[in-house]
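Here we start with a single chain on its own, the form predicted on its own, put down as C-alpha cells.
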Amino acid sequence: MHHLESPAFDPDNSTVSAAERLDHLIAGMERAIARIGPEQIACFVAEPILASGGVLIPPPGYHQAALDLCRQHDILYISDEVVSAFGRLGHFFASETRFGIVPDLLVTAKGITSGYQPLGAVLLSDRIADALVEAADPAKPVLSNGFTYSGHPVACATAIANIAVMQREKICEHVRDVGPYFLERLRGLRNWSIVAAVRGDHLMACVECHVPGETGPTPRNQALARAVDAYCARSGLLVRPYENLCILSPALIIVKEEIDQIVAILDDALARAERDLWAGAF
C-alpha cells in the first residue's frame, strides 16, 4: 500500500491558492503513479472528505481531477463514504452531488443503518457491473463471492427501513438547511487565540486547537485539545477528541437552537482551557 501527500487546503490559512494547491497534489500523485508503475497499481482510494484525519477537505476539482489520472492509467477509483454518506452532508451520497465524480465502486457503512445495526456496503458503478457479467460463467450467471457475514437479513431490514424513514422525514433536505448555520456558527469560536482553524461540510466539522505559535499535534496542542473535550463533556456536550481536534458529527436530526447550544458549550470550554493555558497548565 502506499499512500499519496493529505489532500487537505484551508483556505483560511493557506500560504498558497486552492489551484496552487491542486496542481501541486496532481503532481504528486502523477510522480507516485510512475514511480510505482501504473501496472502495479490496482487501485486508488480516496474519502471525499478525511474524516479520522480530522476533516481534511481538499481544494475544488481534486477529485474528478484525480479521477481523470486514475481514467488514464486504468486505475480503479474507489470513493470510501463510510462517514460522508447517508445524509453527513447533506445528501445519500457526496461523491457525485458534491463532488462531481462517478466512481468505480463506492464503500459505505454507519449511517446505511444510522448505526443502529453494524452494516457495510459495496456499491459497483455499471463499468465494473458490466465487466463482470462479461466475464462470467454464462452457467454460473450470479456473482457467487461473499463474506461470512454476508446479507444479514436483521442489518439489511434495518438499512431497508432507516432509509425509509430519511426519504420519509426529507433528512437530507433538513441538513442541507441546517449545515451551512451550524458551520458559520462554529466559524465564530476562530476569536479564540487556542483555535488554529474551524473547518466542515454541513454537519461534519473539526475544531483544531494549539498553543499560540505551535503548529500541528504537539504534547501541550493535545493536552490543550483534551482540556476543551473534558470541559465539553461536563456540560453535556461529548465531542470527538483526536491528537489536538475536536471533531464535531451531530445528528442529523440537529435543529438550529441545538446548534446554538453545542456552540455555546464549545466556546465556554474553549474560554475555560485558555485561562488553564495562560494559567501555565499546559
Ligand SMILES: Cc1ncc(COP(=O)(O)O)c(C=O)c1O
The other form holds:
Amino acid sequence: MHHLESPAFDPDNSTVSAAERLDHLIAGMERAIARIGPEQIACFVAEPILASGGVLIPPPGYHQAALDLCRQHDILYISDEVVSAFGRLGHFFASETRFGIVPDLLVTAKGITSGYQPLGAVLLSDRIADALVEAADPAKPVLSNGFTYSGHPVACATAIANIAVMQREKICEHVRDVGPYFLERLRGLRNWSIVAAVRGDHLMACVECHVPGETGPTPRNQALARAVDAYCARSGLLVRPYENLCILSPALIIVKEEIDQIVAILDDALARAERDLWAGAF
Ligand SMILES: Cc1ncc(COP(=O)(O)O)c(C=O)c1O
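Having gone through the form predicted on its own, I am curious about the other one (the form predicted together with this ligand); can you provide its structure?
Then the entire complex follows, led off by the chain already shown.
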C-alpha cells in the first residue's frame, strides 16, 4: 500500500491558494503513479473528508482531479464513506452530491443503520457490477465469496428501517439546515488563543488546540486538548479526543438550541484550559 500526502487544505491557515494546493497534490499523485507504475495499481482509496485522520478537508476539486487521474490510468476509485455517508455531511452519500464524483466503489457502515445494528456495505457502480456479471460463469452466482454474516437479515432490515426513517423525517435536509449554523457557531471559538483552527463540514467538525506558537500534535498541544476534553466531559459534553483535536460528531437530529449548549460548554472548557496554560499547567 502506498500513501499520498494528506490532502488537507485549511483556507484560514494556509500560505498558498486552494488552486496552488490542488496543483501540488495532483502533481504528487501523478508522480506517485509514475513511480509505482499504473499497471501495478489496482485502486485509489480516499475519504471525501478524512475523519479519524483529523477532519482534514481537501481543496475544492481534489476528488474530481484524483478521479480523472485514476480514469486516465485505469485505476479504480474507492470512496470510503464509512463516516461521511448517511447524513453526516447532509446527504446520503457525499461523493456524488457534495463532491461531484461517482466512484467505482463506495464503502459505508456506521450511519447505514445509525448504529442500531452492526452493518457495513460495499456499493458497486454499474461499470463494476456489469464487469462482474460479464466475467461470471452463468451457472454460478455472480459473487460467490462472502462472510458468515454477509447480508444478515436483521442488520439489513435495520438499515432499511433506518433509511425509511431518515427519508420520512428528512434527516439530510435537517443536517443541511443546522450544519452551517454548527460550523458558524464553532468558528466563534477561534477567538481563544489556544484554538489553532476550527474546521469541518456540516455535522463533522473539530477544534484544533495549541499552545500559541506551537504547531501540530506536540505533547503540550495534546495535553492542552485533553484538558479541554476533560472540562467538556465534566459539563456533560463528550468530545472525541484525538491528538490535539477535539472532534465533534453530534447526533444528526441535533437542534440549534443544543448546538448553542455545545458551544457554550466548549467555550467554558477553552477558557479554563487557557487559564491553566497561563498558570503553567502544561
Ligand atoms: C473512514 C473510515 N473507514 C473505515 C473504518 C473502519 O470501518 P470498519 O470498522 O467497519 O471496518 C472507519 C472506522 O472508524 C472509518 O472511520
